[in-house]
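Take a look at this single chain, the form predicted alone, given in structure tokens.
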Amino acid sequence: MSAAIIGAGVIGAGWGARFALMGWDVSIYDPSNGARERFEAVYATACESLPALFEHTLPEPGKITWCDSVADTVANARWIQESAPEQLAIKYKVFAEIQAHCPEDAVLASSTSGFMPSELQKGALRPEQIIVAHPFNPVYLLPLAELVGDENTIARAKPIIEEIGMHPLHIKQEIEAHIADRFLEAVWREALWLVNDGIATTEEIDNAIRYGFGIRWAQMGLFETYRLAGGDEGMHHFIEQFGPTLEFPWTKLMDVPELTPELIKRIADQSDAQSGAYSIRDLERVRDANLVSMIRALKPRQYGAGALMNKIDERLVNSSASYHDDQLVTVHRTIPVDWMDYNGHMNESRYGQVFSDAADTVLRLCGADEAYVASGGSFFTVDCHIQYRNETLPGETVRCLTVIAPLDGKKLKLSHEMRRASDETVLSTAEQLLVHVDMSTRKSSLPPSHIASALTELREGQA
């Protein structure tokens, strides 16, 4: 699978990083000075953050190739992402060159934040091939991609977007700035007026968002948030109660303050005072760590972006056992930043999480999975001894190797060894004892023969 990236600025580089980290080969063309260095910085940051969203390792990264021409870049691409400057004249020229050399069945997607497909398609060799796939920065973390354009092309684009871990939002009717940017533009206009009129500073406006409605929107969106605000009577009551306020002259949505040199300087000075002590790279790292932690927090609740990450984890989990050094590999993952404690390494409670996940892998492989628990049987951990051998740091990839002892009646004993994947350093070990339980009585019981046989087969496979 091959993706072509035309334009490797912030957005194009984010697309390239996501495709590569999800296992696609990526070809890149960007003739501007410093393009490769900028991409490598984005890719390095993505390597630290994207894998940390998941409980399993991502596919082996794809090969990244820099090309000297558009023709070479798109020659064998299944997906082509155009991220050129937001000028139609430039995009027309780029599309013409792409379509002269790319496969006719490739998806040709534009990252444009404002132009409609009908505008982009003017004069094109194959208009229907060009669609909008508008992402959000950082593309390698935020999973939304707004898709607008030809129905047949979008039908081919959707599964690709899902394959690289994103949510394809199909906008059925084209409109300037699509959906999300129209919200952003409305908030941006109001914010400019608040600064222009001396009502609030840039920091105060940001605080209003990040301490208030921004948190609600991140997990529940706009309408579901207001549905709750209506109480037991829901959305109907909310609109009846608060709808009349829309007639008040609160907003200046249709006007924009004149961006005079004085206003621009005021905004820039306030922004510098707010966060100018940090470099852009510092802020990107903070942003990414926060996004990873927030998205991961939604996973147990099966809500918002967390639910989407869970679907990808289901796809990533191995359906059969793999072995390393004659031992069963039960965990292979990146350590996320939200597992870090005040000492800068993994909190000791998370070692228990790793070994619990390792035991769950053994149980899943022998048939004692969620369906088995629902049918009335399970294994409970009754004892676990953990030794901490070396520091485990956020961003490291670890592998847990498990040895299964012979089943002793109701008792299942597992020995785990967690290693750093890069150099096989042993980070921690654990001895875990589990007992089979009849869930109807919540008392210990002998496991059925098919579970016992599967455990024996797994144990013999490690010898």
Ligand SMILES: NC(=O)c1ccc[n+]([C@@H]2O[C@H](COP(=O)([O-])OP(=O)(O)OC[C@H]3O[C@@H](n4cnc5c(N)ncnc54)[C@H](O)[C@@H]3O)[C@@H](O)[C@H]2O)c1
The other form holds:
Amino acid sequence: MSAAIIGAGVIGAGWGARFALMGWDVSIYDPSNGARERFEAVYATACESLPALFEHTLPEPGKITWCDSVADTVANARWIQESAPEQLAIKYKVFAEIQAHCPEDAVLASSTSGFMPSELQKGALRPEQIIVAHPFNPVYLLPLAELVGDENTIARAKPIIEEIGMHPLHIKQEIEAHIADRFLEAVWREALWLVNDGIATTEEIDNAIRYGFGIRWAQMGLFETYRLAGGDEGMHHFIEQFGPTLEFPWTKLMDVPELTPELIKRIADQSDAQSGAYSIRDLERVRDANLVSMIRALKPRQYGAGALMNKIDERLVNSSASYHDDQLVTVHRTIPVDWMDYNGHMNESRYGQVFSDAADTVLRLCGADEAYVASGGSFFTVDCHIQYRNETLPGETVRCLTVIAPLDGKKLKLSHEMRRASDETVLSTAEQLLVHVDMSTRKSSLPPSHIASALTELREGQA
Ligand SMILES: NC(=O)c1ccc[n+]([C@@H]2O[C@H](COP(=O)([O-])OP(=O)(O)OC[C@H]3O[C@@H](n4cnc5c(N)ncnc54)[C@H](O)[C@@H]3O)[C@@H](O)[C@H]2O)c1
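Following the display of the form predicted alone, present the structure of the form predicted in complex with this ligand.
Below: every chain and molecule of the assembly, starting with the one above.
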């Protein structure tokens, strides 16, 4: 699988990093000086954050190749992502060159924020091949891609977008600026008026969003949130109650304040006062760490982007036993930033979680899975001794190797060793004792023969 990135600025670099980290080979073309260094910085940042969204390790990253021409970049691509500047003349030139050299069945997607497919396709060799796949910055973390264009091309595009961990939002009717940016434009216009009229500063507007509705939007969006605002009577009641206020002359959404030098200076000065103490790099780091933590927070309740990440985890989980140094691999994952404590390393409670996940892998492999628990049997942990040997840092990939001791009646003893995957340093060890339980009495009991023999088989496999 190979993706071609044409234009590796803020957006193209983000696409390239996402494709590569999801296991695709990536070829890149960008004519500007310094594009490669800028891409490498984005890729390094993405390596720290994207893998941390998941509970299992991602496939090996794909190979990244820099090309000197569009022709070489697209020759073998299955997906081509155009992220050149937002000017039709440039995009037309780029599409003509791409289509002269790319496979006819490749998806050719544009990152354009504003143009519709019918505009992009004018004069094209194969118009239907060109669709819009509009992402959000940072592309390697935010999982939305708005897809607009030919139905057949989109049918081929959707599974690829899903494969790289994104939600393909198919917009059935083309419209300038698609859906999400129209929405942002409305908010942006209102914010400009609030600053222009001296009602609020840039910081006050940001606070209105981040302390309030911004947190709601990330998990329930607009309509589901408003449904709750209508109380038990729901959406109908909400619209009856608040609908008439739309007639009030509150907003100036159809107008834009004139962007005079004074207004631009006011906004820039307020923004400097608000955020000037931090570099763009500092702010990007904070943004990415917060995004990882927020998306991860949505996983347990299967909401929004969290539910999407859970689906990818299901794809990544190993359904059969795998071995490393002749030992059973029970956890292989990247340490997420929200597991870090004030010392800058993984909090001790998370070691317990890693070893608990390791035990769950053993139990799943021997058939004591969720269905078995529902049928009335389970294992409870009754003792666990953990040794912390070395610091475990966020962004590191770790592997947990587990030795299964002979099953003694109702008892199962597991010895775990958590190692840093890059150099095999032992970070922590644990000795864990589990007891088989009859869930109807919640008392210890002998495991059924199929579980006992599956455990014996696993133990012999590691020997
Ligand atoms: N910045 C955003 O937040 C954002 C979000 C979604 C979509 N987009 C869209 O993505 C596209 C790229 O935006 P960006 O913000 O990454 O811009 P950018 O200026 O950061 O990057 C554009 C890149 O294209 C390169 N380039 C210039 N001419 C080229 C050519 N002929 N062939 C190949 N590459 C060429 C430039 O060297 C530059 O690296 C635009 O269409 C924009 O609307 C931007």
